[in-house]
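Shown next as structure tokens: one chain only, the form predicted on its own.
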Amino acid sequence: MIIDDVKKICVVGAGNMGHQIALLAAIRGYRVGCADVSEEQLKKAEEFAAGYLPGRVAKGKLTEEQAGQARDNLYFTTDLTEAAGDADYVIEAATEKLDLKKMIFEDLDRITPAHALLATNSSFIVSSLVAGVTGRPEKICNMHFFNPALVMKCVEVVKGPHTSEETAELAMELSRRLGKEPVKLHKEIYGFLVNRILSAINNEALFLLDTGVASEKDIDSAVVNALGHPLGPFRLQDLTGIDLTYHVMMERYRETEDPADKPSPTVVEKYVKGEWGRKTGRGFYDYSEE
């Protein structure tokens, strides 16, 4: 398959990446399904790109007709099938929990022609880890983009020992032809390129507050305005997720059973609080009046 064989592409979750991505690539002029198994999900997700397209035709980033194209190549629903059923590629951005991508996995490689060419959004976990079970390892790699994925130009694609080389390129220029400068990495690692360094950056900024050394508001004004971030460590997991830093960490000690990558204590104590950033009005700061 070459890239101009791609005209169809699922995406598999509507959250906050998910529909991001699916928003993208309608704009970009291909026929997107977003599927996810929540119907509050996808609601919002319909809400956003409902709020979305006519912000980006007043800031005139987009003309009536584009924004009413975009609108029309996109479609949500509940039914993988409905979504995957034609698509030429798929993106899946479903939680980070090994277990549950791996059924999504075996399902998309029931439903999905042959010719698809299968992709993972995962921050941490390798293709690899999904692709035995499917019958098209040689198609499946990462595909990771950056939160926000509408703004942010970053895409890391991960070439596995199972991924063919013909795999690899056409997620690069899939990449670019959605805007963005992808990187590639010619093999697989924990953390990719960026989150192996940001991880570091947060496991220290962690460690810091834990052990009362700063708070958490003059680690972020160090990082700012020390060394030029424009964000800091926690209000850049604010952003995130402070959801997907406990479930990215609980899979990592899982996998390796070593205590030094357990969750830190201020980051397990939000997760059970259900303060998990700005998504849910307070993390390590407070957003509710916002």
Given for the second form:
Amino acid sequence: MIIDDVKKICVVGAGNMGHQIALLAAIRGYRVGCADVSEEQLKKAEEFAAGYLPGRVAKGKLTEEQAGQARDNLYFTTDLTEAAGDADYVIEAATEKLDLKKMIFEDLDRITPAHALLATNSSFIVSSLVAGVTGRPEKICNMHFFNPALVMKCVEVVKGPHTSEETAELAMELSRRLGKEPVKLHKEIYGFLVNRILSAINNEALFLLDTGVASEKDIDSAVVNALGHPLGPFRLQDLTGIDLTYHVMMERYRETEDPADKPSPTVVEKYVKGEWGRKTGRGFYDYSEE
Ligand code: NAD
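The block above covers the form predicted on its own; next, return the form predicted in complex with nicotinamide-adenine-dinucleotide (NAD).
Once more the chain from above appears, this time first in line as the rest of the complex follows.
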């Protein structure tokens, strides 16, 4: 398959990441079926698209016609077969749980046409952990977008030992067609490039908070104003979800059994209390007024 053969994209999961990846692909001219098991999540995704597109027209970023085209290109469904049955390319962006992703890849392998490439947007699960449940491991790779996916330019394309060069290159090309600046990892590594660097910063920020050296507000302020980052580590975790931070650290701890990799006491406390960041109205900061 070559990039011009990709006409229809299926996005699995309409959460934080999936709804924006789906909308982005629709704006870029692809037919997109976005599937989720949650009707509520699909409704939210549809409402977001309905609000976002006129907003882009008002700002002069899209013409009425382009917005209309994007709206026509995109549909939401709870039926994975409807979304993936005729897809040339699938981007899986469902909940970060290995067993769930394995089930989804098994289903996708059964449902999608034989030529379809299957990518996972997982932040930490390398595609070799899911490729084995399919009969097409060479057509599987990681394609890791950043939050918010409509805005962030980077995509990490990760080539596993099973991934063919053609698959990795097609993922790079598709990312470019979606307006991104992809980077290619020639081998799998836990956390890829960006999250490895980010984890080092977050761990240090949590250490400084937990040991009472400074407040989250001041740590964020220092990182923004001294290092030039657009967001401090606590604001960023509130955006990406403290539940994600917790799961990621637990996953790493399970892998390494190194107590230094355990989630920090503050992360555990916030996870247990359900204070997961913006999506729950409270995380390191309070968003209940927004
Ligand atoms: P999320 O919890 O916001 O959304 C996940 C969605 O998956 C939910 O809507 C859920 O209903 C749906 N889902 C669960 N089981 C499903 C199934 N069987 N079929 C279809 N949909 C199903 O999570 P998210 O933050 O969007 O993360 C999704 C993926 O993207 C994860 O693998 C995560 O690691 C990765 N990711 C997240 C971020 C981030 O900043 N949040 C950034 C990059 C990558």
